[in-house]
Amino acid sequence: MLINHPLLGLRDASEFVYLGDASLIDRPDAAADNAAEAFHDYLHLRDNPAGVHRELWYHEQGDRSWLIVTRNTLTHEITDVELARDAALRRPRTAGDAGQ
């Protein structure tokens, strides 16, 4: 399987190491009043879907950036690379993220 890396482009996926699902740059807040059941879910519960799915992947014997593939879990078909960091800045800010 080829990635197509943003920054270097095609490497091969054995550079790589797969972290799991991408939700987990979503870290709860730990201010939060449910902060506890949050941390619990976001530790403990995963989606295993068959299909499309946005995964983390670290580019261990490369550049050690993370990137999100969005990736068919069933052909393995790879739609779409980006960096971690530039889908993190898009997303909203909330008030517990101030500081951060």
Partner chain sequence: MENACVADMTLSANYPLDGLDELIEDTRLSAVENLDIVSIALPRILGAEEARQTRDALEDNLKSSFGLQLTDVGMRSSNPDKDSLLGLQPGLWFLVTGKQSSEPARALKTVVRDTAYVTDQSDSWAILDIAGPHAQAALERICSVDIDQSAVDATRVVRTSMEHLSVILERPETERFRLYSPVSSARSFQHMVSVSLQNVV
The other form holds:
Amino acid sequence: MLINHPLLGLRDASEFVYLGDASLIDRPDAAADNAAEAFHDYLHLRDNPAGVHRELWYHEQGDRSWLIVTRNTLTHEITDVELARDAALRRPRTAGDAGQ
Amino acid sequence: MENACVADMTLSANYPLDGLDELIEDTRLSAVENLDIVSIALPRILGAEEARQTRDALEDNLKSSFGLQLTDVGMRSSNPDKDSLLGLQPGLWFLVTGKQSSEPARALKTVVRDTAYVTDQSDSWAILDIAGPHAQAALERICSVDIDQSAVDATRVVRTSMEHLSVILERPETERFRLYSPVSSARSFQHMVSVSLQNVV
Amino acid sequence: MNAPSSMTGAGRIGKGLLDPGKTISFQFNGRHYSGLQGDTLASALLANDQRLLGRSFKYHRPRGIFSAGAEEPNALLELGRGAYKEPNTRATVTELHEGLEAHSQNHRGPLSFDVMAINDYLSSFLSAGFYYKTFMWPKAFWEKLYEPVIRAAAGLGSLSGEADPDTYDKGFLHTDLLIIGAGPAGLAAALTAGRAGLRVILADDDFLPGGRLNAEQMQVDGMPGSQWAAASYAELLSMPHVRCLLRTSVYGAFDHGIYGALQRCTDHLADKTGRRPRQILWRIYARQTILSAGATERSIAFGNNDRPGIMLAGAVRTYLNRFGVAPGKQVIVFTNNDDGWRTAADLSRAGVAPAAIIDTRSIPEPMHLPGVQVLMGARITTTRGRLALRSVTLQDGQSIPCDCLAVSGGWSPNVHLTCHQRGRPVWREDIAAFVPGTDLPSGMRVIGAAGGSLGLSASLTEGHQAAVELIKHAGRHQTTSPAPVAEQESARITAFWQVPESRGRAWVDLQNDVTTKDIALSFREGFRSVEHLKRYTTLGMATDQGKTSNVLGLAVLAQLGGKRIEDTGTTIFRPPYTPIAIGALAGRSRGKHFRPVRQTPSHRWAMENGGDMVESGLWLRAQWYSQAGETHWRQSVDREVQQTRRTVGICDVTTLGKIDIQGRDAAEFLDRVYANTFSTLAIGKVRYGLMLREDGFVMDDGTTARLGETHFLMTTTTANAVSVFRHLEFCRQCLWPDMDVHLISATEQWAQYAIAGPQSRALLEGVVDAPFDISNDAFPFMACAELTVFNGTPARLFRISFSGEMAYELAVPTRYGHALMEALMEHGKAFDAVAYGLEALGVMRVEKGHAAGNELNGQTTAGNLGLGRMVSTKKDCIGAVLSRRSAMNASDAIQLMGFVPEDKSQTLRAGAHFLLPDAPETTESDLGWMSSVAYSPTLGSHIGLGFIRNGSNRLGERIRAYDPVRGGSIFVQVVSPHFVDPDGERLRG
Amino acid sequence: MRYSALKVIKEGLTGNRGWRPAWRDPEPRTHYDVIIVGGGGHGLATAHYLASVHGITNVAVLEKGWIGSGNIGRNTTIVRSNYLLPGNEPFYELSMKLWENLEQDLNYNAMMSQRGIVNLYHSDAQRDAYARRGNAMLLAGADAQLLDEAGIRELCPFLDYDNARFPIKGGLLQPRAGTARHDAVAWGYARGADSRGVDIIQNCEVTGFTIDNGVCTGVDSTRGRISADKVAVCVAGSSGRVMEMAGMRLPIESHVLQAFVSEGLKPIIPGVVTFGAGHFYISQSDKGGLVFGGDIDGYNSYAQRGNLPTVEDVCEGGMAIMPMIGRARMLRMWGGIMDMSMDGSPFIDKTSVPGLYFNGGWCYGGFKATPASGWCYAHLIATGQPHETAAAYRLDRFMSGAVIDERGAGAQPNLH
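Swap state to the form predicted together with its partner chain from the form predicted alone:
Below: every chain and molecule of the assembly, starting with the one above.
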């Protein structure tokens, strides 16, 4: 496979390390009342669609960026790639964020 | 109580590629030693205006001391003294310079002051130059990234893996490539490049 | 040039496209023969009238050459000898070279009298799937008798059993356009694209470009097709942006335009001993791809259609036109389509008058062939001739003598690569063949015969047109030359699959001996899906992957079920298109070069000083340093331990992972990634850190030093250096993206040495430069500093201890590592210093009760390790929440304890399980396991660390250490895991 | 129809015309006691044991394609019970014992071939880990031997002992392990179940579950609605897709695992050999092909095909320990969809919906488990209680932390 790195262009997927469902960037609040259940679901019940999947890849043999890749698990077609950090910065800020 | 080094000894430097200089047919493979390499990380600042100011300040510092510009990731800038700045990660560069100091990070810190975090990388890398008409063909055997002149020229830097080794590649001249790979596996690195060259000449 | 060697054969009758001036000598089954430069092994054997080349897989039926290409199911030979022996090689694609040695395979006794041919007489009992129904009684006979017999009959050729002596290489190519197949369509496309300046790769299996043009008599642009191919190829070779790869099989189409290709570099050379690799495995990254891989002819099922001498009609033309070889003297053509007639025409033209042409169609003769017996609407029911064809019998009983039968059942486009990403081919009735579907791999287009355009003129036009479209697509506007011109030949076909009146068995898969009866039996037993058919009968599963048999088998199945072929479906074509040497797929990664070697800067010092090196991940590390007179490793290790504990020892710990962490939020970041707190750590101090995974189990441990307000240096275990760095980057970029934290690996930057023992400070006091003060008050336990040593070398010093002794770790830039080790040992002579290795390191850490890799195995919790209190309850950190799950905090959870043998002379072994002394040997009784053991020279006995349920309540208990895989059980006593200096007085001294 | 050598001979003499279909092709009834969703090895084994052990024969197996079209039809045929953890080892040993009597039980020769499996070790730490595992196997009544280098040389003289990057220091041998003919296992169970009255219905895709008042009462299928007292899902590879129809999320990701076979060769590899310092394992089939594989590709996929980096990685591992296979040619590569669970271990459990049962999460090790999976699933469906050897395979174990993590890789499916 080739991943179209937003900063570096097409790179062989073998330069990357795969993690999984992109929702792993949304770590629950440890102080919440339902933290035990929230962490259970967060870590174990990941999206596993036969179709379009948003997923995390780490460019270990490259620029060390974590990417969110939108890829179809039936065809392996990749339709979007962005820096995970950008996606993470877009989400609503929580008590866990720095400087608060 | 203070102590002092009572041993009447100094430590001499050893390089793993040990001055390698090999001509295979018309293409030369040579070790590059005595370069200072320091990573430069731009502090992460949330406010856009403030972030830009920090970046500009860092760039001004590098420009005035080295004449080098901050580049995007995957891009390289260089000066007539053959110092170069390699954009390796978002917000992180390697400064590669022939100016040798005993503590390169400390020396650079006086240049960048509080506009960047610096870390010495000079001893982390084994460096090989491969120069000559067979250089590109040799690298085609180990590098999955397109290194044709149309894709990689002197303004580019590529970090990738070759034969299970992490490698930084630049092409300062059309027929000369420079490769950096972790120093601990320098022997395997040398073997990899040398076999590639032997397989294509 | 050879004269035909017997009366019955025809042999070489012309020069074809070969060079008659260059003869080549070779051997087959020990006899010497000669051929010509440009021959394949098959054409040379045919020129020498060698027809019997092998035996089929199951019934050991005599087999000869069937085709002239990669689809060959029959002519499989072993090439070479000794370690160079290569089994199952198709003679039809083996380029002849001087000294080539070939042997037939899969027979016992001489090829012409194979005793295993008895299977053929027992074939009624060996029908499809017979083995599923028998060999079950008595039960013990399966292992002892039946299976060994079945296994002994398995396989075709054999491996030498020796290491492959050749080398292989890999490479990566990037291109605008990859063209697969250098036949007329591919050449036309390459010419047009190349002339317009595109980066083009043209790959072909063959060693001669041109494809079918070399096998036919047709004209292109007014010249013979082969000549046009040669001229076109020469022009392509002159273009610097076009790379032509002959002898190259594009074997697979992978995601996103990545193709696998295998280039054979030395297989065709007489002298293969140069330093060049035998084969190169290319990974081709193509923006666009043109598949122009042609088509493969198929046979018709009729009685005894497998005898040597029965060939595909197109192959007969190949031998005739390209190689100047007539495969027989009396040739009969059997066809259901117009293309077969061209074989007859070419034979006539070459002066080998065909004995007859038998066409299954009841239509007017498509072509007038003077002097040839024409039988329209006729069928062959059986053939005669045991080791070589002698005659055919028709449906009316008429028998016609012949020594070669050219069969054409139609052509199947080579759609394989279009299916590698699960594309489904579609049926086209007008050509009675599957053609590529619409779900092609991205960027691929299919032209010429591969796309179902079974004609020269169409192939040339499509090749040209496809390139023109790509040029436009690439935004280039060069004027293009016109398409090459040729006459369009007729390719009419009326599907005809099997002769209903067949006598005897009609073969479908020639290599795996699958007959129409086997397909019928499979159908009768309910195996009616194509996949069931394939698996039950083994149809299409031989080395040729059914290239000539799949469609025929499918058609027979469809007829049995009264279905249309398109409703029956196809099996899935999978890579590789042709079989690929496993050695080539491995490339250079073998032997010592399987993976890189990592060495520390004092590697050479270790080698020169008795270091016995061992793999530790990719690193090589010294286990111990043996000295003169030491005959057993324990002597070395005991000495190293005792001397370290008595005076001072020095150990290379460079391999530990080191991560430089800087930023305004660095301290807060560490609080979140470590279970314990770091923001309270003072500058100039070091703290032990315990890192959890998010699931609450222990991930790694190490020490982290605070070098400045915003600057930390983390150490990780050697094994987890990479995974911890990746994890920290994930935390930094994905979880807390607004933190000001920067990570860079410093593992390679620093050479680091542990200096441990009562004399360690005394030794270091003479090493560290003024004015640094390392007295106990100024530089207490867990202090760190940046300083210089040996008169000016920059260094970092950490007062940390893994051994339980007063100890330091001293780091210098890597280039000084070797010199530092030498200097420390030289200077250390005054202190009776000793170098110690991994084993002594391990002994001392077990004595001290420190957990290491065997304990931090990913299955243990902080509580299991006795470190439960390190998980701060005041703050969140990675793993905090899930570490509180009930089963991980059960009252009878395993705990890390110490163990000593009841009989001090006994040896402990890691991996033993703990049982109560009188408990039964069952899984339910299992209380835990011994994780690490050592012989402690300090205590004079073996000691161990291990995990045991409810451990802290078992102090003093007698436990059975169950270890039957290494000789049995011994009894041990549960003790504290801290065997030496439990109060830590030494390390603080 | 009973299979025997005599029958083969009799049929051979009469043109093989008397053979009958190995299983019927019935129309679905409107109601069954039990519907098993998924006609793979596990589903067919479950049906067989429901009928033969528990006497429950009003059972349908619904298969969306042809039976055995899932992972039982595309694996490397290895059978072994060399597990470490108490939650796993007794289960796999039960499976091994069932394998050892399978042919007589089914009257079908699945060619169980107990030629042994050896896991090579290359370091002292690996040796100790294998010792721990071997001892755990013996505690569970399995067989295990820890061999040193000399022992391995005797067993596998063709390995690279002199030039290896990671020297071979020994191995853990399970002599009773081996291989079985994978397709035949599916066919044998199908025939066994069918002969006891189970309906095997091919080309019948389940499109939904009928859930009345929170209770599962049947399925909707491409061949209509079929009601049942109990519905048992057994569709490893598609578990996520199928259970989603019942509104359930699973601790499972779907990944591709590739496998490879060489051209047919005369016998040269004695049993199963696995490399301890790279991703490679190999055996040789009764037809002569070298059957080998390695690690999963490592990304979520339902595409049933993999990519080159993994192909090359596996062959590198092979050449590193066994350089004699360099001139053998890879004939075919293929990929299957693996239910990768979050700790590398499977599930055999009731679900939160009464009447709906779940079996899945077999990662890349489901084939060897086929008999025990069927046995234990049938036990759970018939008795309502988990079988003692499968009691740890609960869906709620990640909530409690009672994970069964053989590899110690944590909740990261692509690392198991």
